[in-house]
Amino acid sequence: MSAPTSRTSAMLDRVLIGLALAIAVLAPLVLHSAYWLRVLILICIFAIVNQAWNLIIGYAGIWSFAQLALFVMGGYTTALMSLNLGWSPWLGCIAGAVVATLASMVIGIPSLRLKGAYVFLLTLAFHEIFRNLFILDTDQRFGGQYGLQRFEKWNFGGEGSVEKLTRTYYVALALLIVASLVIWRIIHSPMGLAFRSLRDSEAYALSRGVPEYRFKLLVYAISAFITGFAGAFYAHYLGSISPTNLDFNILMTQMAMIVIGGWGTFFGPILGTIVVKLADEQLRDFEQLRTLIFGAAMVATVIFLPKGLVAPLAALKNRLAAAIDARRGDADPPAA
C-alpha cells in the first residue's frame, strides 16, 4: 500500500501547486484593488527573500542572519546605479545580486571556522554595521537616514495605477516561481544533498568527503544573488531605499515568516510569509505590538509545531491519500 500511497500524495502534490498557482494567477482580477496588489507584490518579493534564506539557515543549517543586510545592499546598489550612471532596472538588478554575492563572501570566509551562536554573532553585527554605515552617512553618498530616492520606477506599461500594479504584480511572481524551481533544483542535486548532511552530520559527511569550505561559500553566494535581486527589484518598485529597512523588527518579521511556514521545507516559507505579511496588514493600528505579537507567535510555533504550518497541511494531505487509496482498493474487485 506504501507505493500507491506515495503515487497518490504526489498526484495530490500536483493538484494542490495547480491550485495555488492559478489562485495567484487570478487574484488579481478577482481582487482588482491597488491596496491589495501592492501587498501581494510584497509577498512575492518577500517570498524570495525568505526562500533564499531558508535555503542557508534551513537546509545548510548556518545561522545567518545577515540576509536583510544583502537586500538592501542589492536595494541600495542599482539605485547608485541608476541615479550615477542611469543603468536600467534590470541591469541594476544584476549588478545588485552580485555585489549581494560579493558582500556575502565577506561574511562568509570569517564565518567557516564558527559554528552555531559564534555565526549568528557574526552576521547580526554585519547587519549593524551596515545600517549604521547609512545611517551615520554625512557625506549624504548614500543619503543618510532617508536614504536614496527618486530613481527609476518600474514602468511594465499599463493605464491607470490598478492595472500597472497588477502587471507589476505577475512580473514579481514570475521571479518568485523562477527563483522557486532554482531552489527547487539545487534542494533535490547532489549539491543540496551535502547542504543537508552538513547539516545533519558535519563529521559524517566530512568523512565522505564532502568538501565543506566550498559548499559553506557556495550557499553563500547562491542565496546572496537571489537576496540581492530580490533586493534590487523592490527598491525599483518603490523608487526609493533607506536604512529602514534594516530596523530589527523588519529582520524579525522576515524570521517570523520562515519560522511560523516552516523552516527547513520547501513551502514552509512561502506559506509563512502569506500568513505573516497578511497579518501584519491586520496589524497596523497595533504598530508597537507587532513585533511582541510575531515573537510571540515564533516562540508558539517552535514548541507546538517545531515545523511550521506546513507539518499539519502534510500530515492532512497524507490523510487525503491514505483515505482515497482505501476506496480505491474498496472498489477494485476481488481477483478471480
Given for the second form:
Amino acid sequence: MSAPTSRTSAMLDRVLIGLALAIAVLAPLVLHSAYWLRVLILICIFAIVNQAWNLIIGYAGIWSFAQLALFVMGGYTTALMSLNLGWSPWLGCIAGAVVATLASMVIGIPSLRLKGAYVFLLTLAFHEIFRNLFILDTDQRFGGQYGLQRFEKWNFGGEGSVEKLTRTYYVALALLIVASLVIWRIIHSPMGLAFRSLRDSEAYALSRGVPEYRFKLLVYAISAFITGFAGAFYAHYLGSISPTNLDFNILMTQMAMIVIGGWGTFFGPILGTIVVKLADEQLRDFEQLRTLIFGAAMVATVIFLPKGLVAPLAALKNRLAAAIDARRGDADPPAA
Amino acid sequence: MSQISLVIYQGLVLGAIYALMALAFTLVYGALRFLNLSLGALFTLGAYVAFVISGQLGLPAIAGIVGAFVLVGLAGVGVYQIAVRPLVGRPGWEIASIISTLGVGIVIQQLIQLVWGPRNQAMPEIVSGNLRVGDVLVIQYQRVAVVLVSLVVMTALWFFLTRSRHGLAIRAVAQNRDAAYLNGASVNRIFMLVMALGSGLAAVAGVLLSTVLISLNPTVGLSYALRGLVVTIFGGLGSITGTLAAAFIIGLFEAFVSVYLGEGWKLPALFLFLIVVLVIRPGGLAGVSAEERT
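Next, give the form predicted in complex with its partner chain, keeping in mind that what was shown is the form predicted alone.
Expanding to the full complex; the earlier chain stays at the top.
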C-alpha cells in the first residue's frame, strides 16, 4: 500500500471512529426508551469484557476460558463489600478489579507455562470450580444458588427511569472508551509487538529474547483487572449477582460475540457485541433457536470469515480510501 | 471397609465409561492434533440413538449400542467435513477448530433438545437384578454389563489399531503425518476414519453412562465431556495407555470424593486434582515432552 493511501485510510479511520462515537453519544437522545437504554448499557459492559478477553485470546494467544469467572468474581466482591462493609460502589469496583487480578494470578501462574489445549482446559476447570463453589456454598455466605441481592444500585442522579438509565449509559460508555484506549495502548506497545511475534513465529520471538511467561502473566493480569471492574459495574447495575451468570450458554454467547465480530482485531469484539446482542434481543421469543443460531453462526464465521465481520468492513473502507485517493490524485497530484 | 468396596465398585464403573470417552478425545488428538469439542454433544446423541432403538422401538440393548456407534460415527464424519476439514492447515487452525467444533456441538445439542425436548427421559435397563455383597455393597448386573461392554469395545479397538492395515495407518499418521502420506496413507481418509471411530466411542460411552444413570437429558454431555477432557489431559494427550490408566484413577478418585465428601464436590475436587497434577507433572501420566504440549 502506498503512503498516500494509508494516510487517507488513517483519516477515514478517524472519521469513522468519530462517527461511531457520535452515534453512541446521540443514541439515547434519539431512542429515548428504557428498553433500548438497558440494551445499550449491557452492550457497553459486555463489549468491555470482550475487548479484555480478545486481548488475551486474540492477541496474546492465551486460550483462557476463565474470563466470565473473573467477571463474576468482580461482581461478587463488590456485592460482599457493599452488603457487609457498606462500601460505596466505586470503591467496590476497584476491590472487584483487584480481586479478579489476584484470582487471575492464581489461575495464570500454573496455567500460562502450558500451551494451547492445556490452557483451555485448565482455565475452563477454574470456571467450573468457581461455579460449583458458589452453588455448593451451603452456609450461604455467597447466597448459594440464588446469589447476592439487595445491595446498592448505581445512582448517577436524574429523574425518572429514562433519565437515570441515560446517565448510567454514559458512564458505561465512558468506561468502554477508557478500557478500549488502554487495550489499544497495550496492543501498540512493545509488549503488543512481542505478542504478535509470539503468535506468528514463536521460535523466532523466543530466540530474540521475548520473556514470554512474564509478558503473558502481565497481560493476563491487565485483562483480569478490566474484566473484574466491568463485573463489579454490572453487579451494581443489576443489583444482583448469582451463579447463573456463569452458565455455559452465557460463556458461549460471549465467545460468539468475539468470533463473529472478529477475534484478534481491535474493533471486532465491539462490533460482535453489538451485532450479537441486537440479534439476541430480536430472538427473545425463540429461546430454543437462539443458541442454535449463535452456534451455527460461530461455525460459519470461523470457516468463511476467519477475521470476522470487521474484515469485509475494513476491505470496504480500504476501497473507499483508494477511491478518494484516485479522485484527489486527478485533481491535485501529491507533491513528490 | 465396606465404604472402600463401594468406592472401588463405583470407581471401576465410572472408569470404564471415562476410558471410552477419553479414548475418543485421545484418538482424534493423536492423529489430528486438535481437541474435538463436538464429542460432548455426540456423546449425548449416542445416548438418544440408543434410547430410540432400545427404548422406543424395543430392540435388544446390543442393537442400541451398535446403532449408536454406527450412526454417531457417521455424524462424526459429517462434523469433520463441515467444521474441521476447511480449517486444516490454516494458520492458527488449532484454536479455530476448537471454536468450530464447540459451535457444532452447541448446534447438535440444541437439535437434540428440539427433537426430544429438554426433560429427562427414562433409559431402559440392559440387564436387571443385583447381587448383595456384605451390608453396603449392592452389585447391579446392569453395571457389570456396562463394564463388560466397555472392555469388549476397548479390546476391539486395540486389535483394530494394532492388527489391521487401517489401524496401522492411523498410528502412522499420528506419529508422523508427512511420512505416512509419503508412504501412501490417504491422510484425509484416515482423518475421517479417526473422527468416525472417536465419535462412535463417545456415543457408546454416552449409552453406557445413561444406562447407569437410568435417565438421559440433552445437557448430560457437557459435564462428561469435561471429565473426558480431564482424563485425556491427565493421561497425557495422545497416549492411549496413559489414557486408560488415567480413566480408572479418575473414576476411583471421583467415587472416593462422592462417597466421603458428597456428590457436589466431585467436579471441583476433580479439577483441583488436575491443576495439582499439571503443576507437578505437566505432561500427564504418560509424560509427553514439553515440545509436544502445543
